[in-house]
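Presented below, as structure tokens, is a lone chain in the form predicted together with the partner chain.
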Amino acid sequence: MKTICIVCPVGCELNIKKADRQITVTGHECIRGRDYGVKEYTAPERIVTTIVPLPDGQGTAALKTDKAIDKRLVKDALLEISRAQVSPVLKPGYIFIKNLLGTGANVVVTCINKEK
């Protein structure tokens, strides 16, 4: 499998192979790249970021998952976030959803945008 490492901006082109139950990664320039390669081969994960509108309709709350979740769950995660009740007292750091879809990741508020 070939992929581009997304851990840092260098963008190493990784080549990932599995032989004898051993996963080997080549093309990485640092150890984080190797770990990413293995993870990407076995169970790829992504951090999810999105927004929800504030209840008064005047702006948004920006959100992120506080750790990467299974890549296959990204779509469900976005749906889950969209279904959640938006509290009027959101502020940065507030946990918007605990243990999203049982992944262990929380959805947290990163920013409140109240455009004038």
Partner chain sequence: MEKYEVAVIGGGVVGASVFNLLTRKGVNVVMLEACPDVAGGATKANSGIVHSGFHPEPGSLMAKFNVRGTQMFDSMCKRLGVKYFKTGTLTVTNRAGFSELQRLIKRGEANGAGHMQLLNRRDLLLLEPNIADGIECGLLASNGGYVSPYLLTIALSEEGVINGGKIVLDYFADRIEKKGKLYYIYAGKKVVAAKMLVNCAGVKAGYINKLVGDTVFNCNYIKGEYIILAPEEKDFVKRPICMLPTEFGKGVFVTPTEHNVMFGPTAKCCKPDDTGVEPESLDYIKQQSLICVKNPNFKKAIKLFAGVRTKSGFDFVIERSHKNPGFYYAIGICSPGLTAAPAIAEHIVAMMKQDGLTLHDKTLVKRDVPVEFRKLSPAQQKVLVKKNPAYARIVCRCEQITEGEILDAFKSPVLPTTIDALKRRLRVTMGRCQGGFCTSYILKLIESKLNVPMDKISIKGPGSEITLGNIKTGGIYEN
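Now that we've seen the form predicted together with the partner chain, could you pull up the form predicted on its own?
We keep it simple here and write out only the one chain, dropping partners and molecules.
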């Protein structure tokens, strides 16, 4: 498996292989890259970010999870977020959805952009 490490700005090109229950990562310049490669191979996770419309065309709200969730749940997470009603009076930092899909991650408001 080949991937790009996203832990730091270097963007090392990682090669990840599994043989005899041993995961080997090459191409990393630091230990964080090696650890990222193992995690990406065994249990990939992502922070979910999205923008949702405010009611009546009043603008948009930017939302994100406060921690990474299993990559396989991203589509379901976005669907769940899209079903919720966002209020234009919310402020950045407000927990919009607690424990998204039972992952332990909360969906937090990061920005409200109101139409002028």
